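The chain below stands alone and is given as structure tokens, in the form predicted alone.
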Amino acid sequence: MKAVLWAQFCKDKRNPLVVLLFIAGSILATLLFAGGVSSPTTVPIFSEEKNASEIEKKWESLLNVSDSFRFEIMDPKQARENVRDGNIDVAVKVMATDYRLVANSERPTVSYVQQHVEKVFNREAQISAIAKTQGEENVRSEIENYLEDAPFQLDTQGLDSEHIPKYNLSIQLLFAFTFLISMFIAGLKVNNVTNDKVSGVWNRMILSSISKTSMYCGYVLYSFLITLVQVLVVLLLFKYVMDYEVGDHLWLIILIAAFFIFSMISIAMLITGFVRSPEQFYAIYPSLIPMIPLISGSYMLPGTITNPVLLFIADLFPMVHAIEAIMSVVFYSAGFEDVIMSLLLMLLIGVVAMGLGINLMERRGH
């Protein structure tokens, strides 16, 4: 086994820049499409109306209460091309009583958007209701101050502590392109079970003093620790350098990772077991890999897929109870007896994916 693990080594000492590119690959797709460090989203504001600057300072000191937005304002031409070529996913058009949303498709941020501004408008609009009806100026700050001081008072609590814990998207967005990248960087490494059988290597190593099943551990050991490697230094430099919040409990959520790892490797050996050649490898497991994160909803809130066969495809693969478990470590510190399940899910989908692989490979070989 030792001797495969070096050899294996010794071919990404030759030549590091895969397996760096897929590192590098991991860190910049969640910078890109998780928004790199948290900070609120930026929605500029715009009016068309007479009295534009003043309706736009109104508002954009209304708007601007919450902690997931930014509201800009900017001119009404930039703002609009900017929404037709994509760089913004929404603006907002203010008028004095009104607003319309600016958007040219119906994505997460539109909706969020949507329900705030409309929140903040349906607020003002009884404020300006009961000025009106008491004749008086000053209502607002009457109902600020009584809003601070109302008879009835409404505490939210957790379940297991004080601190109700916010759902941030962008952490499972790390997890989920880090799992993506790990899981082309194990298929890629177990990949070379077929390389070296096409090559002849394989052959020459069943005629040494090397048993078949120390081959299959020095692969599968050599997959495991250098796709590990990299979710580590994406994990470390988030957690570290980045200042992400992934939890106090790092050493559970690196035990989730090699749980998940294990089982990725497990079924790409399964599907090395159904080709012949590296070449229908390298056809079939990248177009298969990019789907399991999209049926697992590891890009979207917990509960937007619905439909139960996806549900039950998704449960077939370790991607969604890993996000399952990670999310629950990190957002509402769970302990190691809390995702004891999925890690024995993984587990089992890594032991029966591992042994139909090695079967099929064995007879195809005889």
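In this text, rigid core is short for the largest set of C-alphas that superpose within 1.5 Å between two forms. This structure is a prediction, so every number in the text was calculated from the model and none was measured. Numbering follows the first chain given and starts at 1. What changes on going to the form predicted together with its partner chain:
- For Ile127, a C-alpha deviation of 2 angstroms or more is recorded between the two forms after rigid-core alignment.
- Once the rigid core is used as the reference frame, the Cα position of Arg276 differs between the two forms by less than 2 Å.
- Core-superposed comparison between the two forms: the C-alpha position of Lys239 differs by less than 2 Å.
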Given for the second form:
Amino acid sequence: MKAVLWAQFCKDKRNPLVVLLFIAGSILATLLFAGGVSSPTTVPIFSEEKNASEIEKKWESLLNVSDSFRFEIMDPKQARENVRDGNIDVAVKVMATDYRLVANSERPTVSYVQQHVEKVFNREAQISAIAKTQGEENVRSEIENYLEDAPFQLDTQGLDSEHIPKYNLSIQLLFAFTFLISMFIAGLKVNNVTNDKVSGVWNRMILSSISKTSMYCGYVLYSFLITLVQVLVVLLLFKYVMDYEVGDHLWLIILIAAFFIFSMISIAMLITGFVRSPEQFYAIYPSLIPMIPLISGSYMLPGTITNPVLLFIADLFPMVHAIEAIMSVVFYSAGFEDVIMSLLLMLLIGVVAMGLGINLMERRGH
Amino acid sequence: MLEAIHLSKNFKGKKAVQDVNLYLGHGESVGLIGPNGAGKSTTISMISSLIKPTSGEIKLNGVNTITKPGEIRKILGVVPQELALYQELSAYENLHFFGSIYKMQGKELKDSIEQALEIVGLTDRQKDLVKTFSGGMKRRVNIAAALLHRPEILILDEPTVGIDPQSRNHILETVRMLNEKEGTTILYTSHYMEEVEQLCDRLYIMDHGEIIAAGTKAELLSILSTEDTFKLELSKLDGNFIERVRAIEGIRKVEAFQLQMKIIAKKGSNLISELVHLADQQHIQIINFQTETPSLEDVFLHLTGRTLRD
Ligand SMILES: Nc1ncnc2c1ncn2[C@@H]1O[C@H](COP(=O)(O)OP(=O)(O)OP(=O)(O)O)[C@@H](O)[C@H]1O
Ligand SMILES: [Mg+2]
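The form predicted together with its partner chain is what I want next, because the block you gave corresponds to the form predicted alone; please supply it.
Complete assembly follows, chain above in first position.
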């Protein structure tokens, strides 16, 4: 088994470009599709009134109440330029009691910002209207006190936690893309079995004193390790360099990823069992793999897919279980016991697929 | 020491090998020859325990190797027809890998790699990647990979296919040396008769999945002892003439190629005058005429009605 591992490693060491490209690809994909929304979006505010700085200060503190946006005072000219150049999606021009949005696209951020700003300005308008008719100075604090203990309160509660944490799709996308790429790497490496069968290297191994089990273990273990390295590199990079919030249980996430990789390798083995040549594998595998995250709903908020047939098919693949488990670790601080079901499901998928795949391959040999 | 008895193999109903009997004695050098698709590789795969025969037996010193392949695998080296190598690795790394799957390591492994490289004459190029090698050098690495565990029996499946004459001679010399100096038993497959003639004590001729003749070179040639072979070069040649020659009493086989004819006839038949007469009638000049001592190629032609290659 060590010999197989060693030979596979030497080949990749000679030719590391493919693996490196895949790692870079998964980082790039995450940044491209999930980038912007991850950290609070900075929205410049500015005023062009006479007492600009006073107005800016006032609204800055009133607007900065949401985690999703950070409102920053900026020079009007610079803010407009930034929007025009597309560096920033939207800026807010504030006046004493009114505002204008400066934007040059219809990005989702624009309407989120609009909703938020609208709410703040409306409230302020109400407060100042009441203050005017009542003539009271401390009406603001009264209203705030009242609202804090209003007669009608909507209280959302999670099933087992105090509150529902904010679900961040971009973190989910990070894992979806990382796993998508890792499925490709795993498949590519598993396909080495077929490659070596066609080239005759496999026959040489059969004639040698190495056992069949060691042979399969060598290939599977190598695919596993190299894919795990990819996931680790991407994960650590996003956690420590790009400050993505992936929760406190990194080890648990890695464990889930490991189970996912194992069961994906098994599925690749199963597909290998059906193909005759490496070329056939290259034709089938890459067209099959991108469908897995799609039907697993990995690019969408949980609960988006409701079709029972699709849900059932998705359950047959490890992706849905892996994402579900990881998201519960990231957002709901789930522990090992909470994800054990997902782990077992992935293990089951893995064992069944691996068994079938190896059986098919062995049968094809004779 | 190794024998195949009534060996047959069907692929999805198609008969690739039928009723093959083959024997390899200790220290012998045996050739297996036949045209493309004759079933040579299939026979070899069965003997080396890579595929199971549909029927028949293979015995190593009397022990069935189909149910117990362990013994034969230990003493067998197989040079496959295809280049079973990692092209991305160097020659040394390849041999290191193929040695370590035989559970060799450390000095033992290093020594046998060096020796194998020495035998195939690639010591200087061991650090280079196999994919940068010429076809002949790749073939030599392919052979070296089968020598690492010092096999008692070496099976080579067309080891000289598609390479330059120099590499080919090198390989033939290597095989001869292994047989004569190291006492390795050789089963050498080829569709080049001259290689097998040079190398082997005995040979088997295969066609359409069957062994059609077997024996030493002399034994095989004696098949033709009742025949004469003539070669003619003519000023022109047409189908009509060939038909008429065929019709001559005592003629067994006629092969025509461009302006040349090869004729096999019963020994002692008085056909020269008839040929001259016929050519005269058709206004064809005989430019060249020679009698040939029969070769093994002629034996093949005699047995199958075809030449080995084409
Ligand atoms: N795995 C297989 N499945 C189906 N048919 C096969 C298989 N392997 C070989 N054959 C068929 O069996 C016959 C014998 O093939 P084999 O490779 O043994 O011939 P060969 O004598 O080695 O020819 P060559 O000189 O081309 O190597 C051929 O007709 C071939 O098509
Ligand atoms: Mg062959």
